[in-house]
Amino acid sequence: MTPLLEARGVTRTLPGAVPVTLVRDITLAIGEGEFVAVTGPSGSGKSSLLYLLGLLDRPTEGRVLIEGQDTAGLSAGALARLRRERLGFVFQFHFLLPEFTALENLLLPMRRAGLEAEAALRARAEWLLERFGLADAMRKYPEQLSGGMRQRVAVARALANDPALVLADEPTGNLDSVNAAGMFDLFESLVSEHGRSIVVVTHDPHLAVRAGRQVRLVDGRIVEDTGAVPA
């Protein structure tokens, strides 16, 4: 079966008069439905490295394919809608737009994509919202929510196209204790019951121990993969 998303050998490396190499000849491959953490140390790579998987980045060497496509020679527009398409993303922190509702910044990259009439659209916004609790806040600007809410909201937002991957780098990182653990259940509803692929970057090795396969990175280098299929 072709992966959902495969690095083949991807090295990342920062020019100048001393090359800093971010990533260093990373394989990895990633299923439909599966949960992964990616840990390791400060400044190992695991951003780096989820920049690279989801096309926001370019390698200095090797390839990312989804679903089996070498997206080494798309464009720059080419790489935006695959992107918009089939990958969603949430960082550490919201990034949701303050002039807008919760309603209205899952709207945004929906009618950006434009793949259904708007009142579908809006009829799945308010869907999503619904799902992660939100019902009260669809029409509430971010500076009324909880840090909790805003990063609910943010993980709708990144579900809002029906992508395939959703990547996450350090999205507790903001968040109590109590929300931290409600973001991973999160996810894990995600994975069990909508068979959505995680990939999540995290420094905590007590919500990283509750996805099904953790990728630990030191140096640039993948050190251990739990899930590696062996040679």
The other form holds:
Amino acid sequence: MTPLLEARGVTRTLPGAVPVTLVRDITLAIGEGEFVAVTGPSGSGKSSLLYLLGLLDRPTEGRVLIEGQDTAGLSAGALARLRRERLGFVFQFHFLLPEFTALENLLLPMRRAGLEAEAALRARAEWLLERFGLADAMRKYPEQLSGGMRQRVAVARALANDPALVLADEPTGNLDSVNAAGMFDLFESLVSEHGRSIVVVTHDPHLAVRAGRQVRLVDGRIVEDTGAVPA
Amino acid sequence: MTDSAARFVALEGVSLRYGGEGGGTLAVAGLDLAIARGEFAAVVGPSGCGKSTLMKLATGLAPASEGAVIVAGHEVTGPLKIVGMAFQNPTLLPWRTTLDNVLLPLEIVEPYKSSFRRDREKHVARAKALLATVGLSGFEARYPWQLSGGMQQRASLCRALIHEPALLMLDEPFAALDAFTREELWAVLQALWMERRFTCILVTHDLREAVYLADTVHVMSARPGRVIETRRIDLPRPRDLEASFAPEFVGIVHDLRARIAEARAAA
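Structure of the form predicted in complex with its partner chain (previous: the form predicted alone):
Entire complex below, previous chain first.
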């Protein structure tokens, strides 16, 4: 079966007088319904890898394929469309817009994709927020929500356009242990009940083991991959 | 000036208690404040004095326990739709280009929302012009992570202003930046304000920043916060960094500093 997302021999080097290699010769395939934790020490290239997998950055060498399609030759606009339609992002900081309610923050990416009528979008956004225990928070503004609630809104927003894959970069970095565990509960249910795939970068080993597969990076290389499919 | 213009934002005898009747924390008490339409106001005070609470009250994000909050002639009973905001953390979406980030509010705020797709070209031209005024021409297609912290905050200001809000709320917007970048952004913000004359409330702990930018500086007491002094800054505009080292400017900063020190000691 064609993997959802695939990196083949991906290297990313920042040019300059002293070139810096962020990740080196990464080969990784992520299938449907996989929950993958990317771990490793600070500066090991975890976030750089996530940016490459998320089509936010382009490799210096190697290729990134999404659903079998090579992304190398695609224009910035085509990449943006792929991201919008197939991928969802969660970061350490929630990036919710302060001027807008939780519901409006969800509607933003949905309107952008412009696939459905307003009423249908709204119903879907409300359903997502309810699903995440945010029924009472829908019409509240980010400043009126707790840190854990804001981050749940951010996850709901990542799912707004029904992506095949969610990429999360230290999504629990600003949360206490209870909220962090709650976030991983949410990820687990997305995988088990909704068949989404999730790649989550985390430095917390207790959380990482909850993923079905662990990929460990050191100095920009994969040193361990518990779920590597034999070639 | 009509009353609603002279008191475009008015807090009248406002108190706010967090955490329920009787108990909890009294964040502000007996807070009186008036800001005219088109005025640039700064709010300073000791840590924990309720500066951020004041922001929430003025935008309707937190309801007053006592007293009244009036904006644009109406008592505030819920979150306002006429406000742009920028905080210390830039909220630019990492997966959107700078241009697409600036366009965001137009996709959701009326009167732009309903015609956004039809008028997209016009909005893009407006966003590009706004980005140019803050020195970000040529960076429209970059992602936030490809910009420096100062550039991200410039783009955040554009995003907060693109839908031409009547009121701009800034809560420590430059606190995470280094001193040189921060001073550059004072000039950028001043230029934007002089051109557009929106009403602005800047919450800051940087007294030079307050004096450089504001028409009036309101000093708050220690918790429970109230305004203990309002100082008009009549220095000519545009103000530049050189002016911030002139005796008159430094004198004002010293006065404010002394007033805050008193407020801290009284706590």
